[in-house]
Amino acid sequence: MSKTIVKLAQLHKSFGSVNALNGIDLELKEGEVLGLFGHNGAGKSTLMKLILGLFAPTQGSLQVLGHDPMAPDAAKARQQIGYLPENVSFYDQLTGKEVLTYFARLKQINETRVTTLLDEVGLKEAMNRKVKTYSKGMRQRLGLAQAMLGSPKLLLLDEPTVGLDPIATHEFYQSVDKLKQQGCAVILCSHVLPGVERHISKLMIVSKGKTLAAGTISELRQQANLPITVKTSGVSDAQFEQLGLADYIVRKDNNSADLSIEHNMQRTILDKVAPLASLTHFEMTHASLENLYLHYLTKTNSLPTLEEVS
């Protein structure tokens, strides 16, 4: 059984006047990759402090690794967990092995384990350098490099393809993949969203300090319902017209055909499709990530206003 290494119940946290978050439950189970997206100012960054034992939650309970992440017990707990601000800022006179190795006694981990590190992120060939030397791609890369120092048990990533090319993305969420696999849990906040969601186990969509949203991708598809486009070739006018589909048609174009049926019409169109002869291409395509996102944020009205976001 999967053990839970954070679990919020109704979290608030109050600054002043200013309500950050309002009633956050979650329950993250080690193995599983939480995708946490909001616009700026929705309470993001306020939760992975308030996880992290930064500060006090103004209400409710919160446990990570078995721990009040406030309690004097809690320093031991903290070791097994990784973090990648948005911002990264290092000593810019020393080199990027320097940086991580002062990392690494910090955390009392074998500073052996800090080369292959580097070279796992891409810095091999530049560990030796100043990072005043250094992109801010690779700056970034040093950044999850110190994140993942220790085999974490959890990892809090904020914004951590920022500065990254297309390669180093996809390296980087191969190594997010790794860790999945090894156990880690990984709660990852971004504001790219295309490419992410075959890496994320579910999702949680916050504006404002409260959540909208949470689930896998499958069950938020499924709730909102929105529509599935099927794009076909091979399939007359007439053919659409005696399956009843015709008026699911948006797009024709020579011997080509796009559909836009419900979210409850998958099998539907598969049974009375799929077996048709003349059939040569068929493509169904689910509402994406940024569908769901946008969607949860106007049907609840929760789109920032220009103040909100600055």
The other form holds:
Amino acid sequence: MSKTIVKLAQLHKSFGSVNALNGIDLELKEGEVLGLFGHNGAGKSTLMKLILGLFAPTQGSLQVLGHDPMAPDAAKARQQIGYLPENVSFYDQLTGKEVLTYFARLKQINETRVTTLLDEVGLKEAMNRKVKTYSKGMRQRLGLAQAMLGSPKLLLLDEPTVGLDPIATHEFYQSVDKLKQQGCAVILCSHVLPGVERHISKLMIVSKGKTLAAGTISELRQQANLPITVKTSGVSDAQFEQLGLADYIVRKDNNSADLSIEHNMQRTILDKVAPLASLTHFEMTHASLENLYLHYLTKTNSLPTLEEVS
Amino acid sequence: MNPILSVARKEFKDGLRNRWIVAISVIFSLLAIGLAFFGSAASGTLGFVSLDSTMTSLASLGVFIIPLIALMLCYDAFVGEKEAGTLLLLLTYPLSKTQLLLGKFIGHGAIMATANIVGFGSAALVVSLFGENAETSVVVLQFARFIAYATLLSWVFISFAFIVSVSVEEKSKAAGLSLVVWFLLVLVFDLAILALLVGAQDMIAPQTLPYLMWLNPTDLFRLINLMATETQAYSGVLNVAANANFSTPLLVGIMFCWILVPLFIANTIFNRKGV
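Starting from the form predicted alone above, please write out the structure of the form predicted together with its partner chain.
Then the entire complex follows, led off by the chain already shown.
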């Protein structure tokens, strides 16, 4: 039985007359990675700050690593939480090693870990250079090393891959996967949707402080019932006609055709098209994370209007 | 290590790294040596005149420059980190806001103390080596006292700078407000007291006048220094305190209140503010 790391029930937070969060429920167990998605101002950062204990909720209950994050005894829990804020610029005049040593001291972590961590994020060569000479990606990696100090049980990452090149992004997700296997729970806030879905175990889409959808990706796919795209090559129009599938064709080239089908038609398509001898290419694609995200946001009409954005 | 000390250590090292400590020490040293050997140039003589006149002019110039430097050093202590985003991050660490504030105070306080000791200490050395009729033991004692009082004055203005730094959202505003604090306490206060003395003479009981000096840490600083010299040349607004028998420990105690009360206020504001 895995332990619950974060538990939120009917969480409300308002700043003056603005309701930032309107009743959020969430349970995150160890080893789970939650993708938290939503447009700017949807309440993602507020949710993270509540979990970090930076302020108290207006209403509702929250437990982080078995503590109320605002309680005086929460310092111990904070030792086990790693956080990477969005847009942090570290002390420019210090070297990467000095920055990380400072944070390690504040977390009461053995300073010998600092060099190992810097090596893990690929900053070993640059660790004695001042942070002001670092590129955006290097700063982000320093931030990650900072968040990973002291083998955290809970990791909160706000836009962690912004500014990282594809290789660094890949390496970053590998570290996340590693932490996940060690039982670390991760909350990942990101706008960069492609590539994220392989690494998250659950997702939550928020808008205007409310949860629009929550669950595993396959649960949400089923719930949303978005069409599946089937790409084929080598099948003629006549053949599709014969199989009664001509109505599903959405795009056609000389030799290839794309079909858009319902969720429950997967089996039928496979049975009918796959045996065709002329078939040279066959590919079924489920709705991507972007499609799901857009689906839930537009379904509830909760895309912000222009006035709200400005 | 205790988180307060970790913060203090980092702030002090920053002071060494960005040359603040060196720069302030040099300013203090040049100021004291200049006053000791060239202070009498206006009256037609060059060279060291007397220790008492040196200490008197040092106190009256120091009262302008020491608060200004302390404010410049510390006005961005919190608002600077807030702008950079590191304050938010620090507060997610096992570290309370009060601990962060105390750590920063100790670190910055140590920077100012070091600069005072190195700056004025080196001046004391030069004076005792090259000053005619300057007895080393007296020079050391006088300068040691001055360093102690100058350090207290620096700490008072660090506390003021912290109030400013936790109260505003932008660095530029903090810089401006710090200048206003300096202007009010160092310049305007004395003028206001003088105006009060002249304009409303009858409305204030004469025995309460000396206590007006307690209301301004810069006047306290000048008063303590004056009491330490033989001449007792009270000038300007300090005249009101000439006949009061304040003891030095009492005045030092009040100076400590001027450090602790603003620091407490800064801490209260800091703890109330959201992130």
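Given the structure is predicted, the values throughout are model-derived calculations rather than measurements. So that the term is clear: the rigid core is the largest set of C-alpha atoms that superpose within 1.5 Å between two forms. Residue numbers count along the first chain shown, from 1.
Taking the rigid core as reference, does A56 move its C-alpha 2 Å or further between the two forms?
No.
Quick one: core overlaid, is L279 moving 2 Å or more at the Cα between the two forms?
It does shift by 2 Å or more.
Superposing on the rigid core, is the CA of S260 displaced by 2 Å or more between the two forms?
Moves: no, less than 2 Å.
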